[in-house]
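The data below hold one chain only, encoded as structure tokens and taken in the form predicted alone.
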Amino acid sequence: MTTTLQDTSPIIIAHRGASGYRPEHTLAAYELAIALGADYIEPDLVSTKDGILIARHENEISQTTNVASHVEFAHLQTTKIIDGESKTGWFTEDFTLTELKTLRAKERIPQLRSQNTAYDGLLEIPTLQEIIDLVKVKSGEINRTIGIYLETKHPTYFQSIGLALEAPLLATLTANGYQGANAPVFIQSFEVGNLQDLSTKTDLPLVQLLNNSGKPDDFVVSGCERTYTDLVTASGLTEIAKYAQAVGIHKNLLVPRDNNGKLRSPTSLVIDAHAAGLLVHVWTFRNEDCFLPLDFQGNPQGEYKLFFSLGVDGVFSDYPDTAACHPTVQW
């Protein structure tokens, strides 16, 4: 077995929350998912029209809030260019803070949670502030520190629409105390150049999402031709440890499958990433065998054991509870 980078319990990072049983980016999922055992909650910022950052997947938010049903919003329907995408909805920048706390959230996968759609139409739009306050309040209830870990969605896209995230997103975690390197709190995000811009204006540890396939937006806006795929290279590796101090990578980059499911033999990645002194977070852990290879289904928890065995340093899991059992992890 491959030990972690820092010979430590792997961390347990809650994506978007316990999102396999509440809602997603929440204060239920958020809350559900300290109460299971998460290390980490993981909320997804996006910002309003007045600047305010707040917790999303996407800024387009027609699938997982009921704006749809708000006739007074039908004018803010539009199509968006996101990332090179279209896409038709409802985006969180052409509502005020004001106007987005009168929507509710609902499930995003029904089809495959329909046990969530209960919780449809009673949750608000968390912001940024508003889950830093349920951190520190569990953490003390429960004499226990949970971290958050935070994702920039859209950098590009949003500096380009004058909603920069980053300068709010700094100014909040230092009013809030978070500060340093050992702080409870990891920055990541998939593009680039964000990343190694907050390094010159922060301490806190940073995190390079490194996806399977594509390009971050902003190697795509500025037409330089590197993927993902260079990387996570040796050599691509010992650049981002020049700004981050962790990768978060799709668990396909570590464990590949082959056209019908199955994994194959483990890459290199945790081993070469530890040599450039990087820790590396591994998503995303589900339990529902639709998102299982073909070796697990029917049992995500020896999925967990073989990621942990390669030696990663954490695991972004809808069921922390699922992953926070595994005997791996000691509590």
Contents of the next structure:
Amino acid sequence: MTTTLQDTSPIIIAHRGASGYRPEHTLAAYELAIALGADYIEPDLVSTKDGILIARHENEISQTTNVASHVEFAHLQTTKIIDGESKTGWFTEDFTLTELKTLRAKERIPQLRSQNTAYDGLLEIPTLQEIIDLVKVKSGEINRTIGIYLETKHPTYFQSIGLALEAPLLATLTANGYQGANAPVFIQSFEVGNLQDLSTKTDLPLVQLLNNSGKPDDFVVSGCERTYTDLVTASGLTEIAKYAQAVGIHKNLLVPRDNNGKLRSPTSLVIDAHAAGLLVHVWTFRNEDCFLPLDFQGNPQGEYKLFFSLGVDGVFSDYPDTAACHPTVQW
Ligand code: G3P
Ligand code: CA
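Structure of the form predicted together with ligand G3P, please, following the form predicted alone?
Then the entire complex follows, led off by the chain already shown.
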């Protein structure tokens, strides 16, 4: 068994909250995640028209809110190119926070998580400040510090429309007392440039997200030819370690799957990242068979066991109770 970088227990990061049980990115999802044993909750952040950071996985919100049923916002439906993809719907940057607060969240994948639709129409889109307030209250109640694992979504796009995410993010974190390398915060991005820039402005831990295909969107915009495949090499990881403290990796980068969904031998990614001084956090763990490899159908615990044995420092999970209660993890 390979150990974690700091020889501590791997952290449980509640992916978009306890999103297996509640509509994602709602206070209810985050609150339940904390109750189920998460160490960190994971808000993805986008901006409103008035520059307020809110939690949504995309700035186009028709899949996770009831915006389409609000006739007063029908005129805001439009098509935009976001990170190279054409998207039609309603976009957070076209709404003030006051307007967005009239919407209600809904389950993203009702065909798979029909029980979560019981909460459709009940829950607001939370702001970053509301999430921090929740975390502080809950940490006090359970006498355990809960961290926040924040992702800047579409940073180059938001910069291009005059709603850069980084300044309000750092201002909010500073105003709430999050400072220094040991603060219970990670800031993550699939892009490189905004993390490099953030590293000159904050000591808070930064996380380079690494996908199993494609390239960072800021590389696309700048014409840089490097891809995620280049970034996961030993030399790429050494470069990342100059501005980040962790990598957040697609799990197939560590344990690839064959065409039948069966697991292949692990790569050296954890060993290489640890050699570069980087923590390794892996996404995304989900209980449903359609997300599990062939080897662990009906057995999500087995998947955690495998990845923990490889020395990963944390896992992003839709089901933090499954991750936290894994019986074979003893550190
Ligand atoms: O942030 C890393 C993890 O959350 C996977 O990315 O697409 O779910 O935000 P995504
Ligand atoms: Ca995320």
